[in-house]
Structure formats: structure tokens, C-alpha cells
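One chain comes next, on its own, written out as C-alpha cells in the form predicted alone.
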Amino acid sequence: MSSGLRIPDDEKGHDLNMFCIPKHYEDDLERVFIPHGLIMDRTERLARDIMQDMGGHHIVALCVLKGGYKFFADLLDYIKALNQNRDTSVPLTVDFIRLKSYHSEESTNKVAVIGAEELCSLSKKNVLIVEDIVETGRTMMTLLPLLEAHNPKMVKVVSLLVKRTPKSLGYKPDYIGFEIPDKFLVGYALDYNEYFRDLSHICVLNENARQKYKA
């Protein structure tokens, strides 16, 4: 298991005026917490680590929708680049699944697995699950046993973010982009009631916005 880049609890982030923020979100954000360039550099390193561990065999990359789609696309671009520039290369295919456990800010304590009937196609394959954020760990602890029941050859999980929270059940993915404090973050496909997915940076949402976009 790799360690993520640890962002301390007292990290203040960066002034919004230092970055390009869409006008329609300027009043909704406190700070830029993880700039897009840093996300990309960390994602490239994760791609290298993954190829070192899994690059000997066909990889099926399983994207957890919706929040994981941007990280998934960028990570696969880096993996494909590495694949093209090695002396040996391996096939890379993709699949998608949706895990739904949150409505607004509150966890329902239940995880709905949408697309679970397709997991049988992953039998005897090397599977890389790509997730945007691990908070309690409940979604992965639900998905992994369902996947293991179909006898994959190998399963690894990469998550862009892992949140330090008292609600955590102790689960940690195999590869971690950033270990973050317990803040409400949006952007880079992380949403709040479907808003902010179109934000390039990961930012801290302010309290007014949480009321404004509340379902």
C-alpha cells in the first residue's frame, strides 16, 4: 500500500485570486485546496506505481462513477503513455460502475451498487478500481466482496483522496493520491448535489454555498 501526499489539518489552501475560477462559482468557494497542476503531477506518479505493480498483465480499469470520471481519464492517459514507451506493453480495457451512498451531505449508511451484474466479466482478470474519494470506506467494503466473488486474478484500488475522519471504518486503498483533513471539498469532478464537477481545482466549499445548493 502506497502512502498518499499528506495535507495537514491546518492547511489553509490558496487564495482564489491566484487561480482561474469560473465566474459562476467565485462566491461559493473559500479557497483553492489542491491546484490542478498538483493533481496532475501526483496522478502521473500514481500511474508509474500502478504500472510497476500491475504492468505485467492485461489490466481492466474499473471507474467508479460519477465522481471518479475525471481522475480516471487523466490516470489512464498517463498509464497509456507509459505503456507506449516501455519495451513491453499490456492491453488496457475499461469498465464502469456506480456506487451511491450519499444524498446531499448525509450518508444513508447504505450503498447501492449500480452495474453489479457486469462484475462477472472481470473473472480471472487484473482489476484496477479507480475512485475519487474514500471517506468512511463503506463503498469499497461493499464493492470488493462482490468483485472477489467472481474470482479476479488481482484487485487493486486507487483513490485520488482519502479523508481523515472519525467516521472512517479503517479501510485504506492500495494507492492514494492525497490524504486530506476533514473538509468539504468540491471540484475536479467531486460534486455537491451535482454542482462543481466542472471546476478544475479541488476547492473548499463555503457555508453559504452549502445552503444555496442544498437539495
Contents of the next structure:
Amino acid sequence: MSSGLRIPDDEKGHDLNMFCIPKHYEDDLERVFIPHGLIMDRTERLARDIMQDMGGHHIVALCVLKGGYKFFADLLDYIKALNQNRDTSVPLTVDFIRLKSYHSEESTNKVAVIGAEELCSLSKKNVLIVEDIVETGRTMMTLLPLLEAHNPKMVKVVSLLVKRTPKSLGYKPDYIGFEIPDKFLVGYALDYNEYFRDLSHICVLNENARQKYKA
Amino acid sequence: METCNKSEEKHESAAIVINDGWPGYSLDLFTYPQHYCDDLECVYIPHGVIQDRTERLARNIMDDIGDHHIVVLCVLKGGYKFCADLLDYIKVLSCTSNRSIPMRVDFIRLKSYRNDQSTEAMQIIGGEDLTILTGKNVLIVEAIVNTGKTMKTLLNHVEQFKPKMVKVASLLVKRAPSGGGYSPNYVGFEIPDCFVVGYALDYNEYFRDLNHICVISEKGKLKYRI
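Switch from the form predicted alone to the form predicted together with its partner chain and print that structure.
All chains and molecules follow, beginning with the one already shown.
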């Protein structure tokens, strides 16, 4: 398991006019941080690593929705391409889950998994959870026990991005695209109040834009 | 990979600058043909980044010369991948804009490398009858400019046919101490003086089937040596 492509803290990224950016965002972005093509190349490799480990048995790909599914779609395209070009292939089914946190009488935060078909259908399958970004790790640490309870054969987590942040609870996914510094990033899988979904590169947002697109 | 691009208003010559110390990416972060597993040092420029940069070059080119018949002169063999992808992006722009520009492609071959050293001799093959260039906007598409000698020879040859305008697009430009001082109009990446392969750039005909631009390992250099 590689720890992903590590982007150092002092990485400056690229000037905006080295790439194609939607005109309406030109004043909102500081730099291009991770070009779309690099994301695609890295994702292609993740697909291969995943198939190597999990391709022996029915895979259920579980997309965690907080809104974005871009990474999920692209990753699955690469997995499907591998699947249809090998001598053996495995059934690949998909599902989408949303995590809703709520408070109960106990003081602990609880999380409900909604939107999926019966979670008991995960029993004896290879489950692949697909996340866009892991920061504190709280989401995963909450979700994993809930899924384990349904006796899957195997559960693995792939996250496109993992942030280096002091707020991290120490959780590390099985497959990591990029390990990134604690910067304000938008584009590709990362929206900001629903904006920047139409931006294909991951970019650094500038100060003005943070105010401009505030909820 | 860092960019410290020359801040210019115009598109021309601004490029992604790859600094001398750039170590590239580890091979196990990407996919590549297994038959090259011992022959590569690192992934230098991933295929996807090449694509993204090419997309932008296509836009810059169309902005500048998209007003008149374009004849594209592709320098084979190393230039074919860059040329194909560049033209695809130009076509997309052409399809979706109000005006569409007739564009034709022609090919020439220049042979001047043995192993990883540039030789003195240079031959231009297939470019004798270039009367099609007369009066047109010519875009020469090359994979890499090193000393600039090849390009200068080619430009002299092309000028004889009296084109309206000649521009050169090169995916890579090497910062070489022996720099002939030639700078193409459109540059994808400015790189240090190391020998790179992949994305149609070969080492004695090998590595053209590699998607990413990589640095060849010593093992690779020996294995495929002539």
C-alpha cells in the first residue's frame, strides 16, 4: 500500500494561465494545485491497485455522498476498463450513501447511513468505500463499524485526497491518491457551497472568493 | 513540480518551468507498460498533465493564428503524439466556435540522434515539395527543442516556400548550456538537460509506447543501446 503522491507543504502549484480554466473563475483562484490530468493518471493506478487486491470477488463500490461523486465516477471507469480487459472479471455493483449525523439522549454524536439498499446485502462481499477527501477521519471511523456489522468479506477505503492536518484522528485509508497540505482547495471533487463543480483542476481558492461564495 | 512562469502578457514562450532539482514521481504511483519496469528512473511529466497543458496551448494557438488557413507541419516521429493530441484540442475549439478554420497536416522527418547524443548530420525527409505552405499560416509541431539547431535548419528550409506566417509549437524545450538561443512560439514545458523518453520520445526507437514522459534508467540505456 503506497501512501499516495505526497504534495509538500511548500508546493506552489502552477500559474493559472498555464492551463484552461473556466473564465468565470479566473478572479477566484490563486493557483492550479493538482491538474485534472494528474488526478486521472493517479486514479488509473489506484484502480489497478484496487483490482489487484479486491478483484477476486464481487465488489460493491460505495460512494460517500456529501454532494460530490466525480472521483467515484472516474475511478469506476478505470476499474470497469480493467474488468472488461482481463481473462477473468468480477461483478461490480455500486451504491450511494449519505451520512446524516443526529443527536440522541446520549451525549455522543450518532451517524445514520441513509440512501443505500439494505446494508445486509454487503454480507460476504468485497466492499470498497470511495471518498473524495479525508481530513479528521471522523467520517470513516464512524462509518466503518456500521458496515463491518453486516459481515462483508472485506472492507477497503479509497480516498482521492488525505489532508495533513493537526485535527487528524490518525485514520489512514487503504488507498490514497494524494497526500496534501492544509490548504483551501476547490475543483474536481471539491465544491465550495455548490460552486466549482465545473472546474476540472484542483485549485487554491483566494481570499476574495471565500467571501464571495460564502453560504 | 513548480511553476515560476515568465510573467508576460502574450502567450508566446511562457511555459511550465521544471527546475533542475525536480526528482519526478515514483513509478509505483502510476501505470506504465510492464516491459519497461527496470528501464525507467521516474515519471517526469505524467500523461494527464501533458494533456492539460496541450489543451491550453491549443487555445493560445487558435487565439493567435486561427484566422486563416493553417498548415500543420508535424516533425516525425517524436512529434506525432503531441501533434495528434494538439490537433484534437484545436479541432474541439474549431467545432464549438463560430468560425471554423480549414486545417491540413503534413509530415516531415528529421534524423539526428544516435543513442542519446545529437549528431552533426541532419536529414529532412519528405519535406521537399512544400509548395502547399505558400501564403498560409504554418504551424510546425515538434516534440522537443534542444540546441535549436534542428529547428533553425527547418525554418530556413520552410521560409523558402514563402508562407504567410510561421509559428513553432514544441511540447518540451531543454535548458541546455549549448543553447542555440532558439525559443519556439509555444512551449509546453521547459525542462533541465536530462534525457527523457515516452509520449512518442524514443531512445533508439524504444519507449514510444509509453504514455508518460519519464527519465530512462542506466539499465535502460545499456539494454537498448545500439
